[in-house]
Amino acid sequence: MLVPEWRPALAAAHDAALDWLEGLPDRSVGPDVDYDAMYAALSEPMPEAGVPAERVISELAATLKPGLMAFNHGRFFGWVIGGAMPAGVAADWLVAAWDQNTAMAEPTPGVSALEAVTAEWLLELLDLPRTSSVAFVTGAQVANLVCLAAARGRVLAEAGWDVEADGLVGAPPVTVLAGEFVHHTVGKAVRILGLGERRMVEVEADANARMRPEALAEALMTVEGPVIVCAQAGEIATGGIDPLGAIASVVDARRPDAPTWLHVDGAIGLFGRASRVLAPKFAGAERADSWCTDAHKWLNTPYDCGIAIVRDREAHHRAMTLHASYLPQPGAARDPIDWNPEMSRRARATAVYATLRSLGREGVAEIAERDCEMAQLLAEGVRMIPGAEVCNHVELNQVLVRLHDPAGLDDDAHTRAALARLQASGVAFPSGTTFRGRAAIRFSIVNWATDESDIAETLEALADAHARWG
């Protein structure tokens, strides 16, 4: 057997990783160079002869470093992305070294059992029905897809149609109702599942992008047959949390008459249920039929790990299971392949387990509570800047900011220009958006490392970007 030399390459990776992580406070949050510069630096003919592994790693780290976004930085506020924590990063290194294809329990009992335990911990942490099934997938996109696949199968089965066996041709139409600010991953999942994104029914939302239960009730009166309702526990721009208890009551009122399923997209906020302080904001979430969330958001695990949770284990299993003659036959153990779309898959639950064990419930709650406090602090500071406006009610960890043009000409253009200046400064990196037709800067505070000093530096840089106009 050929015995490879592991230590030089892994030592080079260890040194490069620490150089990156320990140097975060002193570097700009955004990349120092753009895509074209990175492509030029990397582009060369495919080598004829190999290069020593340790040299490959050292040169790769040095070349890519200027083009990396500092997602781990306490002043990265873009796109609702957390920063990986020490236990999760270290566990993820082990995942790569172990190289386990976590599909079936028989050949990979260690990581398969770890995934089962991690699923149990998550149900307890989030206070969701303990008999629910759990899938560890790539992100919220696939988590929503898995949940809605189970939903599609169940509501059609109740209407007398077996979609897993017979497909959608000839099936009763399934109506999907979602708030007007539903995340695009839900629409994409609906499209992939063949339900038709343009057939989704939009339900009116309030000023903070929360679905109005009375509007949902009115919309349900206009549709017949199987229905899937998609609510949100944290809207992408405002952080607005749908009134989940009231929505669940509207859904329950319809169930005796027609197949109905309630799904909660909690990619942004569902981990808030770990906090006794924040949990009341999510009251009623436990009454849903399925839930989506992201561990690489508020739990701050390394990319990637979305989580799909389904109350109806049979519907989940039927939508996702896979068996073949060349694979180990099903046994009593939980086979991960039965709950997610992937056949080949890395042991991504390992980093979730390590992060949960290192933090405990108190640690998870502390991150969520502190990030919400930092969001309030940021909003208070923005209101002190002349010509700056907070556009949302800050009920979670999202702050939506609009800057008025000092020249009185074009607030949209000025807001976008100030955002570009703030990003280019390297001090902080929020992302831009459009909310109700107006340009805005969106600060998503989900990083475990963000503190008061980060907020103060961000506010100073924002005020400077706002002042440098024209």
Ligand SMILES: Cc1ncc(COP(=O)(O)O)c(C=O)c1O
Given for the second form:
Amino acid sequence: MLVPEWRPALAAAHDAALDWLEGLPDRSVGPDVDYDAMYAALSEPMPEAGVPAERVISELAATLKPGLMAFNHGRFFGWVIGGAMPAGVAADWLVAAWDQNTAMAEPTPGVSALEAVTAEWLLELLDLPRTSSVAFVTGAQVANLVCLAAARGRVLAEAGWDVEADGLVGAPPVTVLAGEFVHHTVGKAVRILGLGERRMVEVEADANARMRPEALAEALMTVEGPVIVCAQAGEIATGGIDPLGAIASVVDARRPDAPTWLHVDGAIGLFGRASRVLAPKFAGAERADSWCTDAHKWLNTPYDCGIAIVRDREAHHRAMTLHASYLPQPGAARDPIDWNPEMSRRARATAVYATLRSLGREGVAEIAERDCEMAQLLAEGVRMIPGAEVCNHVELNQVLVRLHDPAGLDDDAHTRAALARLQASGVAFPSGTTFRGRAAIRFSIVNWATDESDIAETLEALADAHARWG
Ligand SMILES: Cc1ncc(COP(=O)(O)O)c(C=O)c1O
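Next up, the form predicted in complex with this ligand in place of the form predicted on its own?
Below, the chain from earlier opens the complete complex, with every other chain and molecule after it.
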């Protein structure tokens, strides 16, 4: 067997990773150069001869450094993105080194057992039905897809149709209902599953973008046959949490009449259930049939870790399982391949296991509680800036800000220009949106590293970006 030299390349990666991570507090949050500069820096003809691995790694790290976004910086507030922590990053290195194809328990007992234990921990931490099945997928997009595939199979089976065997042609129509502010990944999952994004029924939301249960009850009265209701625990702009208990009651009232499934997209908020302080905000979530969340958001694992959880294990299994004569035959152990859309994949639950073990419930809860406190602090500070408005009720970790044009001309243009100035300052990196037709700046506080000093610096930079108008 050829034995490569591991040490030089891994040592180069180790040095470059520490250079990046330890340098984070002192660098600009956003990238220093743009895509074109990065493309030019990387572009060269496909190499004919190979380059020593150590040189590849050290040159790669040096070239990419100015074009990297500091996602795991305490003042990164864009989209909804957590920052990786030491145990998770180190575990992810091991995942690459171990190179386990995490599909079957027999050839990969170590990482398969680790997935099973991590799944049990998550059900306990999130206080969801302990017999639920769990899949570790790339992100919440795929987690929504997996949950809705199980939902589609179950509601159609109850209507006498086997969608896994017979497909959708000729099947009874399945109607998907979701709040006005449902995340776009739910629509995409509906599209991929052949349920028709345009056929979705939109349910009216309140001022903080939460689905109104009374509106859901009304909408359900107009729909016959199998139904999937998609609720949300954490709206992308406002952080609004749908009234999950009331929604579950509306769904329960319909169940005796027709096949009905309740899914909760908890990509943003579900880890809040780890905190005894925050958990009441999510009361009723445990009554749903499926849940999606992202470890790479509020649990602060490295990227590539969404989680799909399904109460009805059989529906989940039927939607995702795969068997072939050339593979080890199913045994008593949990095979990851039964729950995921992928066949071959990396052992992504390892970073979740390591992060959960290093933080414990207390650590997960502390991050969630601190981020919510930081969101309140930021909102209070924004309200003190003349001409700045907090547009949402800050019930979780999202703060939506609009800046009024001091010249009284164009608030949208002024807000967007101030956002661009703030991002370019390198001090903080929120992202933008249009909420109810008005431009706004979104501060999403998901990071374990964000503290009071980050909020103070961000407020100063925001006030400055707002003041330098015209
Ligand atoms: C509510 C919600 N659902 C789903 C997603 C998709 O998550 P991912 O990017 O991990 O696929 C997001 C992303 O921000 C989200 O906010």
